[in-house]
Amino acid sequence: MNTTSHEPTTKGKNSYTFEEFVEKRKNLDWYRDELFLQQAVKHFTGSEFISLHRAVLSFSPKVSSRWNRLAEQNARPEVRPYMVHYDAFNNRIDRIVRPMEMQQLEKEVFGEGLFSNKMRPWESFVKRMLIHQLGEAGVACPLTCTIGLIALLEEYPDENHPELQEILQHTKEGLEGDYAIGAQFMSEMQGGSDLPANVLEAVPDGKNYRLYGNKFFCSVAHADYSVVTAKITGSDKVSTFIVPSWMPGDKESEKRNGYQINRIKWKMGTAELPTGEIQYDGALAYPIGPVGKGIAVAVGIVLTLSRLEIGIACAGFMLRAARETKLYSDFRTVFGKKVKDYPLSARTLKRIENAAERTTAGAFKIYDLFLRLDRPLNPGIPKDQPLELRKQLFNLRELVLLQKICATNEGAEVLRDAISIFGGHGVMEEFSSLPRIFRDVVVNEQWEGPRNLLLTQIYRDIQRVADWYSPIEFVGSVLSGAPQEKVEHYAERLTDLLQKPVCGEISEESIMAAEEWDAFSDSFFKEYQQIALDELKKSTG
């Protein structure tokens, strides 16, 4: 029988390929090829720049390639975290199952020793901004929570609890190459951000405590140690505790420290991050900080650092969005012209780039203030420092809050715009990281206090300090470097708003005042960012 061999035939005439774009994106170095970020580093780090620049140049390829691939693999829906509550012998273990890629990424990122005394603060800052560009909350949120736990341990050393010094060593410097992970469990079902509503009970047990009750929103549920707020038996005041997830020797046998993880929550974003509901039944807890001052301690130290980090993350998200939309708009041709050559698209690209640069400059400037101030973390509004220092500490406190609400809000707008540049491909999760980052930004708006809560806090803060720091002085200090007419404009608006019922009873007048306060806060902070950007560009030519 005769047989005839035929070559495979390609049906149709479409030979279009994305290979050029994909190859260029794959070969991007997120620091080497980001000249604006390098300019920001140079402007803010001064004499440190040359050695820091070299360190980040050496670090960046790892983030841009290997870690980025691991992050993409972690983002697949089929490998999201899930619970195994019992082992084969009916022992309650509450094992959180995560993909090997996530565990490897986490091990490598924490293995950098980003919080070690061996690493300079600015170097850690820039490296973290690059890590945030992965858009991988499964590792970025644990980093953020660990910063707060370390700061709390350093702020309140306690000779009566040598275990706390061991925990500090484990999280900050590592033990035999193993770096522990921190978490913060504060929210309860009835309270959310309302920490005074906590009812988790801390029962004295010698110099330690035992915890009983429920925490309802616990991110980084797989952490080694957690900061937990609770009320000591017989008290209506919240205190702060450090809780090991396992007692020494128990991690290997998966015997948890007197608590159970009821379930892993199903969230719209940060899906790779295990967020659990935890039931405490006698968990051993070490007290930390002043008794009954847990809210001030938690908010002034732990949450302040988390909010600061969210601003850094938003800068990273926007830088990545700007970089990838620029690359794609230069590659993609529609109706005979490249995307970048249409005025409407050019306008969107310019808006994305400006937001990314302004947010990055603002994040650097706030962190610069943070590093320059002596003891920048305070449980509450400072009262006992010299007046000028008090004012600068107050500026930092309010700028961190403003950055948190404004950068997350604008971050969602920027990511949505960036997705639109990609057209239909923008919502394809295998095509781009932007949909995942967009969802994470929206969730970041809710972390550590949603917008309205923080807007209220800022308003009340400014009212509370008016006797020693007038609104006019505050505006002039924060907007130092702006044209005088702008300073006067914002000072006048703020003074006027403080006389309105922004936090009053519901009425047409109070709703309108609330709307004005929201708009003012956003505009005021963007002015601060713009000053930072103008200063940066002026210094770098």
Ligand SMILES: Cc1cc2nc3c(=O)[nH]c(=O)nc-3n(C[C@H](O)[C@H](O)[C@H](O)COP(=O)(O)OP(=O)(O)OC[C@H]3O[C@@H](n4cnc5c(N)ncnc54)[C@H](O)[C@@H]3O)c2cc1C
Second form
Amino acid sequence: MNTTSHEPTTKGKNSYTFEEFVEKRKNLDWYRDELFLQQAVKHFTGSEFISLHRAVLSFSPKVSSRWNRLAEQNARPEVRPYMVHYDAFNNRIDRIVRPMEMQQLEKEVFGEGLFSNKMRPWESFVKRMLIHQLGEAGVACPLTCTIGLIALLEEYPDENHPELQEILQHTKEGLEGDYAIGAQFMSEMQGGSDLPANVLEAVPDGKNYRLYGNKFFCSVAHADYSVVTAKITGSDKVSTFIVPSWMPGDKESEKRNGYQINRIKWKMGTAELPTGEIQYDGALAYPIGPVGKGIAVAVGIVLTLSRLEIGIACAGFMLRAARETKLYSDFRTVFGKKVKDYPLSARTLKRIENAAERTTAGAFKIYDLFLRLDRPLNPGIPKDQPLELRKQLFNLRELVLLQKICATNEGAEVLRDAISIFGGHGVMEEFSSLPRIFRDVVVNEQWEGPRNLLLTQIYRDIQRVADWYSPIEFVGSVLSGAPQEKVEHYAERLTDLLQKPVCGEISEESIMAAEEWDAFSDSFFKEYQQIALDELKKSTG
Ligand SMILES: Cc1cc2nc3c(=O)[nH]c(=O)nc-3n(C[C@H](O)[C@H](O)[C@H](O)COP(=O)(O)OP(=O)(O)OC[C@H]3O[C@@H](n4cnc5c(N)ncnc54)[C@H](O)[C@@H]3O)c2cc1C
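The form predicted together with this ligand, contrasted with the form predicted alone above:
Now the full complex is given, and it begins with the chain already shown.
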């Protein structure tokens, strides 16, 4: 008997069941059953492929099944993180209460040692692309912030601060099996984009500093260490600091390092992740990186890595959306035909699949460039390297920004389309994880720089380097491999746009120019992704 039939039984009961779909989805393995992802891994990892493929094959069932179940449990509104500010003896503790399942998931994910020296970069990358398919799940942002913390510590080793070396060891390799979690607190009430407007004060205290003031968006408020931007007393320039959440020995007694968490924000998405508002009142902070260059350090290293990670996450979100819509549209029958057999549905499915593959191929290609470059992270636009290297570094910088805005924007479209393939069931939180991931992707679009800020940044960057890297050359280099007429088309459009008042004062002309710049950036980056996809498909047949 066809279990998907919706013929009523004689007793008026409805025998319709979703079981076939639910079972198939439950048994999906997000790597083994994702041939396209395997092809991408093969194309980009070359001689490493076989051993890497094996490692990911054995890792993937855990994400696809156990971690996915935990993520679903942690997403329930009744287990959202909340705060207990005081203990029974009137001590201020600011405990963030999270469900056991959340702590278990976090322990298992971080226990993978994804940032350890023993983990190969591509292996970590592919595993993270699978983990991101859980949605935020209370682990994606912590992983992302930890990557930035590690990069910062590695970029600026400091003999005067052995504590920083210990923090690095704790986050990368773990201490007795405990892997530390990082956070990054830059935004204040008056400015998230406008970081130079930071007013948090760092008061010198010997070789360290004491922080005073407020940070208004503090995700991963439960982290062990955070990267914090602040202005040193008397300076109008921002510097960067590392702040332990507890001083050694204080974690057990819940005595925080000179700060209070005023509250946890109630957010549209990433709800499992505690985003706090923090008041510093003398927190001990270790300085890191050049004094007064905090913006360049934060943007060039920490935020660049977060933005890169968001691109990888969006590829993961879209792969999942494509896989699950494909399955459902092959299960669900409407008016006597499967959903997938209607041209209107088929084109939506095709659009989702193309976006997922294009975004994935683009994310791999950008990461490939990242790995190929010696010291790919730079505070500010590179100045001192040989010209050719400088151009490659510039390409990477702009591709990371373009990917952040395009993949989050398209991610939201893809998730909405995917929800629509499921119809009414698509918006049911317990029926599918897609509504949750949809909300997460909208959050991803805002943090680490919203679209218009990054569009401005890209425009100004291209203008700023024009004397050593012409827009025409930049387009030719990024779109290398595209047909000549396409390269010429984009080069002409870019040259033309750079003459227009995209970032000028408000006028009919500047609004139109801004619209064109947005459309150009989107289409230019999609062209890059398409080249990546074509190369991948060509090489893997
Ligand atoms: C859920 C969540 C968690 C977060 N967690 C953290 C965290 O852990 N740490 C942290 O530091 N921050 C965090 N943030 C803050 C986030 O990074 C900021 O919200 C973001 O950078 C934007 O800053 P803003 O909210 O102040 O917006 P604004 O800077 O006020 O931006 C408002 C609008 O102005 C536009 N805009 C800004 N500058 C320009 C420009 N030059 N040209 C054109 N348009 C412009 C923006 O695109 C936007 O549309 C979090 C945000 C969210 C939503």
